[in-house]
Amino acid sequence: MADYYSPEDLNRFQEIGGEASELARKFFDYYGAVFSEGALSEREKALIALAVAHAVQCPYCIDAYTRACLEKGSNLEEMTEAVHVACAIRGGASLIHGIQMRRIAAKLSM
């Protein structure tokens, strides 16, 4: 498992199109579309990108964002912060859904 991401594969994610060309040309249109400046900096996308990264678990990503925020202005204590508005997002997901355990076992309590 140690083996199983490469950092080096970052650096090859355009070949993804090599047998869908048309669908990753799509993909990484829209993508930079995302990404450029809109009604959110490109330094506040990068922020929201590392926590997302970070509660989808990609390490690609996380590497790529982390990057991204140091160029794009943005402090370890922001980077941080965000790493822990994920947690807590993820962490409030878990607990919400017990809630729907709580109401199944009563249920099966019955």
The other form holds:
Amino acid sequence: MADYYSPEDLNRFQEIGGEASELARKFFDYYGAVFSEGALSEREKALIALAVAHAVQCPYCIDAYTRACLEKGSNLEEMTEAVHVACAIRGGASLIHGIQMRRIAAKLSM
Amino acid sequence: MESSWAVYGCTAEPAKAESGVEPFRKKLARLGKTLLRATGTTLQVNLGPMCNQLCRHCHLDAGPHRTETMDLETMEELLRFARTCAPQVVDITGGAPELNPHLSYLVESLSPWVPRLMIRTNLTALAEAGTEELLELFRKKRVVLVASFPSPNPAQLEAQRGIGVMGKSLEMLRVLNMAGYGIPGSELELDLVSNPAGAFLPPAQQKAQERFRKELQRRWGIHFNRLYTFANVPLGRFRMWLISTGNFQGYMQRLQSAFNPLTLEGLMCRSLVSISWEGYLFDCDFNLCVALPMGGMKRHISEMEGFPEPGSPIVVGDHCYACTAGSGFT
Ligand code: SF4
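Can you swap the form predicted on its own for the form predicted together with the partner chain?
Below is the entire complex, every chain and molecule, led by the chain shown above.
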């Protein structure tokens, strides 16, 4: 295998239902329901998905939701801001643990 | 049949590239479907590929390098033919129709008896052609203006239509609003057309219309009536762009994966006839672009009376996947 990641795998996602098909069916039904229009629009959901894709660093999701965002009418400015939201939360999540570090350090220090 | 791709300007016999999709004709046959004409309602008149812009998504390779435009003699034949069709709608396109020197004559001649007369405008050509006179005529004759405006985002719009086009387009939209076009309650209709700025499908029309309306009003105080979202058709300059950027196969597969048989019923080619600047007949502007004549036989308007018979076959190609993707291109 030349690469661990292969773009073609994205189109083969459904094959995961080859085994444990009932679980796959439930997952894909749920997935479809999550992304359909609700209190949030499909466009907003695609932007959230794009941000999360960057947070979990999934190349398949980045590929799929970049296209989905464009096809839902978003532009690069909005998509870049969404990625910054992911980045800020990731960075913030590290940084907030610094308080824990400071608390422990304070307890241990004279 | 002498078929010269260069004449119709798709730069070429569609540039060869492996699309990886099932031929559209075979797809229809496999589904047991045929594409046949219904009653004719619309005449689409392509005045020629002469244009002041060089948009990257253009299926016709129109631009300033093209000089073909309908001459007066063909226009007279067109008027005669149009009378025999008695269409509900005449849709004048190009290129930039404003650059044809006989446009005013055509509008004057058609407007008294055509219920809905539409002109496609890229907005900037209207400025170049002398806005005041033309606009006054359009107003007087209640011409429906259908303006290209792909995105309220300047980067997306200019990536497709050229640097500096956003400002000029907004300026012309303001002028049109001031003339009464697109204003709620006015009879002067201004519709917008949005094609995606790249190798992806357009958003759902209704949702996009709501967003465009909100954005255009909030940012620039601009009004319009309806927004149409259309997929880019993989022909002409757009096809070359797809091939040169390695997007062709992926785009064709995307179109094919979004194929929706429910769109077949309402396809525009079922009720429309497209006429080239030389007066030849096609099932649509896309078939015109690749020189696929109506019914597979090259015919001139001077040889025809009225719309083709309902039930006549429509010539299809793989570009038809653009019309049948998602909610379709009607
Ligand atoms: S390109 Fe579209 S309009 Fe033209 S024949 Fe094909 S389906 Fe009909």
